[in-house]
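Next up: a single chain in structure tokens, the form predicted alone.
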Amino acid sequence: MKNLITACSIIFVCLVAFYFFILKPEKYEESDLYEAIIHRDYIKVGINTDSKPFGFIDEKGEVQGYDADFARYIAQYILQNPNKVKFIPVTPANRMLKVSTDEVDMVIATMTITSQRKDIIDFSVPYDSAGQALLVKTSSKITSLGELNGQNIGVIWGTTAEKNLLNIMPNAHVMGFKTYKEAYRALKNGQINAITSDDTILSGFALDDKEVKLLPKRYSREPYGVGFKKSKTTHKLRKIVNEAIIDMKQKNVINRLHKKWLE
């Protein structure tokens, strides 16, 4: 028995030299998103399902909006298909934890670049832009940010609109929610006077309800872009995104975006 176990261990030695030594296997490496997605033949992308007109679910429970057609285009672009896209919802709060994660492969939703942000995951260069606005109920006398001292306003966890309101006003009553909905119904029912966000998405709550308004005054510039696992592994996406995206401005197709959804 020792002798067939000395036996044994040896053969066991010679066989990982063997394969260390002689077969030399490559350091293991993540494959290639841009390649991997070729290879599926379709993108996960995360979007907003609760920020109309940019991303919502229509009555035919399907995912609509600027985002959304956005998306579509990029589809069109890599795999030569509009519909090659399953949609994923993603919060402002978890949108970056499932880009990175790989539970999507890009995040299209409204994402203000910021550095912080770059930081954790990599974006596209930027295809759009907003600003940060107020949304108040239409018969509220409030005209600016400054009139809401001791006053509760509304931000959704995870956005610029939260730090900027923070720097801003350190002292507001601020009310955190996980999604624009969540927001809306709480300036509907008292709880909030008012909500700040960018004014593309609160636009479509006025749009849709004439008891809430959109105020004019703007408190910053938010560009807008695609984000990515920060890897070597997004790097070559990234390239073929961006060149999709110089590519619908040439083509007029984010003016059309805007005229579709904004205007």
The other form holds:
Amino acid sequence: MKNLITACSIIFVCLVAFYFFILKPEKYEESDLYEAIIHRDYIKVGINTDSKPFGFIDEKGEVQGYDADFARYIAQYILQNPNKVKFIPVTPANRMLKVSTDEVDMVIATMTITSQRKDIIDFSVPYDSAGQALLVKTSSKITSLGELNGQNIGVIWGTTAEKNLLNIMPNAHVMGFKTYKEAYRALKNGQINAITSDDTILSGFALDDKEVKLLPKRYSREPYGVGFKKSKTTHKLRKIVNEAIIDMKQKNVINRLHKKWLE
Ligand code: GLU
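Show the other one: the form predicted in complex with glutamic acid, since we just had the form predicted alone.
The next block holds the full complex; its first chain is the one shown before.
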């Protein structure tokens, strides 16, 4: 009886090892996100929904903006239909997790390509770029970051501006917010003296509200890329998205998007 139990245990361990080490890796390599999207017939895109003019919800409850149009173009390129996109809201703080855990197929959310982020996720080639800037009240005398020493500066958690600020001004009074709307409210009610983030996003607030202004200085260059899970399963998808971006550049689509949403 004892021998039988030992034999059964050995066979069980061998079967488990066979499954995990022989079968599973093969299956893993075979599964491909591009093929899965073709089969599913829509793309799950993680997008910011409070970053006008890049990603925001319009009066009809639909996601609009530069990144939304850009995502629709990619859907057109891959599935021949611009509407085959399911938008899933992400924030700068959770987007890398959402793409790494397959909640979304890709992140299109004013996301800067950085070497630190490249250790965790993969990126497409850049499709546009921005620069870190300051948004202050129109009545403010502030003209640059240096003058904000000892004052409260708002950042959005998880953004490059949050990191850059800590490098440029290690002693700054930094207040973190989850969303741009919350930071904007804090600026309006005097809780903070400035918000720092991408000029492209902050300009949306300055365009809509004459009580706030975007200062002309830039503190970084922020090339935007589409983010993918770091895995063999996304290699083909990333290659096709890169092709779509090159196609968009050749056909002037990026220029048109830039004009439509940023000028
Ligand atoms: N481009 C900046 C970043 O990737 C800001 C993006 C955002 O606020 O969504 O951190």
